[in-house]
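The chain below stands alone, shown as structure tokens; this is the form predicted on its own.
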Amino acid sequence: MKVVEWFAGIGGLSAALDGQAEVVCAIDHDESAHLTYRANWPHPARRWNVAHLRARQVPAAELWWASPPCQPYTVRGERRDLDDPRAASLIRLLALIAEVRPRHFALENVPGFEGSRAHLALREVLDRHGYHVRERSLCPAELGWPNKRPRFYLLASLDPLAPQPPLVRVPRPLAAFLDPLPDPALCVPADLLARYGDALPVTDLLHPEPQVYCFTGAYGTSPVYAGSYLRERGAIRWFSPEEVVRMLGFPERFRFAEGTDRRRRWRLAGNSLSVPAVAEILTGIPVG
């Protein structure tokens, strides 16, 4: 199967495909994401702004996977929905779907996307062109990963969708994803602890089943509502970007592009996908 990876980021879909399909084009306009993608995946990658793409620029593919900007559907982004300029790329993508009609289409976004005007516009296009559609919420914690990251997923096909198999939960300990020697610079300063106190979502490694909350692109910049902290050996620290991508399910060989500073690595990781959740969604694509 040939695949176009829209809003490719650092390659969450490519990690989930694990070589079982051919990515013929990965599209993202962000330079840091583009450089890290190229450092990890051999597929053709383009720094294109989806809002200005024409259908003839997009290689032929059976599956289009899209993870459009989520800010228009979040509280932090003021839930401006289609009025948010960052939704322009999704609006353009809907027109491309109607024009090209890929055999399969899938989308991932934050839970707030469901019921939005963007969601309704997407469904109107898919329903009008005869797609079979399945929608669901899925969190990697349901699969046994120590990461609470619920997301809305939509899978559509011009063919009847394959039955979704029951979820298989394989518990994975948080300790397995941690750096062996964490950087001392990750320790949270005492003044920040004193200022925010109990507002900081701290995960204790000694908890019987420690879980971390959803990391966002603001992790390391916004003290709250951006992801968990870790209490380890009596100290509280940030998770490293490398720990975050491991908890997202990226392979151990994954690397950020050389020269990417920690803040940008946190942003790239927080804006990416849960690899095991994506792999689960892909099982619904009809084969043959």
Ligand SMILES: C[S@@+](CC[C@H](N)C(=O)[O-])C[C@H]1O[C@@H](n2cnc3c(N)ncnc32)[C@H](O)[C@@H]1O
Contents of the next structure:
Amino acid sequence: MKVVEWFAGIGGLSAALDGQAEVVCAIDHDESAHLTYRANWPHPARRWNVAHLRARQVPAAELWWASPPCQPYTVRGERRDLDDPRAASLIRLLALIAEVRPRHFALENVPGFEGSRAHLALREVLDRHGYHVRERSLCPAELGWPNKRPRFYLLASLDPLAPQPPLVRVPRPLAAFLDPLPDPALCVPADLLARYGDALPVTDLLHPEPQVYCFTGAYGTSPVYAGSYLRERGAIRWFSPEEVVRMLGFPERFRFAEGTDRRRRWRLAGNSLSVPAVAEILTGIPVG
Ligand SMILES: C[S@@+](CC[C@H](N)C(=O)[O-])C[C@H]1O[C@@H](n2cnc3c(N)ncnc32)[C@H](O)[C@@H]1O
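Moving on from the form predicted on its own, kindly provide the form predicted together with the named molecule as a structure.
Shown next: the complete complex, the earlier chain at its head.
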């Protein structure tokens, strides 16, 4: 199957496909995302702005996977929905779906996308063009992963969708995802601890089943509502970007592009996808 990876970021979809389909085009306008994508995946990657894209630029593919910007549907992004300029790329994508009618289409977004005007506009296009549609929310914690990342997923196909097998939960201990020798620079300074105290969500490795909250692109920049901290050997520290991508299910060989500073690595990781959750959604695509 040929695939277009829209809003490709660092390649969460490519990781979930694990070589079982051919990504013919990966599109993202961000330079750091593009460099890290190219450092990991051999697929043709384009630094294009989706909002200005024409159908003839997009290679033919059976599956279009899209993870459009989520800020228009979050409280932090003020939930401006289709009025947010960051929704322009999704509006353009809807026009491209109507024009090209890819055989299968899938979308991932934050829970706040559900019921938004953007969601209704997407459903309207898919219904008008005869797609079978399935929607669900899924969190990697349901699959036994130690991180919470509830997300809305939509899968659409011009063919009837394949039945989704029941979820299998395989517990994975948080300790398995940690750096063996964490960088001392990850320790949270005393003044930040004093200022935010109990507001900082701290995961304790001594807890019987330690879990972390959803990492966002603001992790490392915004002290709260952006992801968890770790209490380890009596100290409190940030999780490294490498630990975050491991918890998202990226393969051990994954690397950020050389020269990507830690803040950018946190941003790229926090914006990405839960690989096992995406792989689960992909099982609904009809084959043959
Ligand atoms: C939620 S993230 C998706 C991340 C990605 N799926 C991954 O696995 O890392 C949204 C991505 O869309 C990109 N993006 C936002 N607006 C865009 C636009 N107008 N054109 C192209 N890419 C855009 C951002 O740079 C970001 O990488």
